[in-house]
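Next comes just one chain, in structure tokens: the form predicted alone.
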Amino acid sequence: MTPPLTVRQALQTDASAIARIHNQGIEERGATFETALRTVEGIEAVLREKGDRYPTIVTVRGGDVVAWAAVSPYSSRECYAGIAEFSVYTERSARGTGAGRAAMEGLFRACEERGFWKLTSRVFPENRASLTLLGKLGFRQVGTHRRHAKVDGVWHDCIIVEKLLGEALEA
């Protein structure tokens, strides 16, 4: 029987798993413009810098972190303090099992508790799995950034997605 998924705030001790999962996405070249692999020390530093304001949520199955979702500041301008950019990555072997969805749902709760009213991100059009998941989670596609940046010398477009949370959702 497959162990159940649990969701919680990331701990410093999760940095190795977060780096490993993020590096899978970087190596596959289908989810991020980043090409430099993450280090455990780098993830530990990011978790410390973000503190409690910008949560990182992990999904755990059988004691192992299998997905994570996190937010970062959208803008330094005070008027945008309730908007965050998010990322979500799932361990290759756990894709399609609900682990990414669970991480995102945990992130929604954590962000609403902190007063965020909107999450946004950019997704490669060819990343159909992410776009499908985000659609099921209530994100809407806002538009497309054409030739937003290059990966290995190749231009990529990005679909802009957003989801309202809390008070903004109810308005």
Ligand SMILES: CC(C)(COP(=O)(O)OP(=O)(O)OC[C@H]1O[C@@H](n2cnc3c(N)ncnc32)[C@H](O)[C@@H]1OP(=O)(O)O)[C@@H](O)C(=O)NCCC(=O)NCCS
Given for the second form:
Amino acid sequence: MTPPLTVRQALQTDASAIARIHNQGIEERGATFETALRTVEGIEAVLREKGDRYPTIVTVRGGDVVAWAAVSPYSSRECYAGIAEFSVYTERSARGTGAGRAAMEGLFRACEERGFWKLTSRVFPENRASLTLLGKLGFRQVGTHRRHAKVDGVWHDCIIVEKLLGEALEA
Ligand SMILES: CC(C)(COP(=O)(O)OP(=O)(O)OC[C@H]1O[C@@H](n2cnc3c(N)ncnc32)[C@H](O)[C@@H]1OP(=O)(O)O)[C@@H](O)C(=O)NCCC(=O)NCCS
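Starting from the form predicted alone, produce the coordinates for the form predicted together with this ligand.
Complete assembly follows, chain above in first position.
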């Protein structure tokens, strides 16, 4: 039987799994403009810098981290302090098994507890898996940035997505 999925806050000791999973997505070139591979030390430093304010959630199955979702600052302007940018990545062999959804749902809870009122990100129009996952999680497609940046010399558009949380949901 497949072990159940659980979610929890990331620990420093998860840095290696987070880096490995992120690097799969970077190498595939379908998820991000970034091409520099992550290192364990780099992830450890990012987790330290973010502290408790910008949570990283991991999905665990059978003791292994199989997905992660994290937020980072949207803007240094104080008026936007409740907006965060998010990322979500699932281990290649675990995709389509609910791990990304579980990490995102854990991230929503963690962000609401910290008073965030909006999550936003940019998604390549070709990234059907991400757009489907985010659509099912209640993200709205705000619009499209044309030719937002290049990956390996090729322009890509980006669909901007957003989801309201907590206080912003109240009528
Ligand atoms: C996008 C990504 C995070 C999705 O994570 P995942 O763990 O595979 O997704 P889940 O198994 O939790 O699926 C969640 C929902 O999305 C749908 N979905 C997932 N992958 C899909 C695909 N390739 N095509 C269509 N729908 C898909 C599932 O049907 C599921 O629906 P349900 O909850 O109603 O059953 C994963 O494909 C990934 O890591 N891709 C590479 C990195 C990336 O693109 N990150 C996002 C950057 S914006």
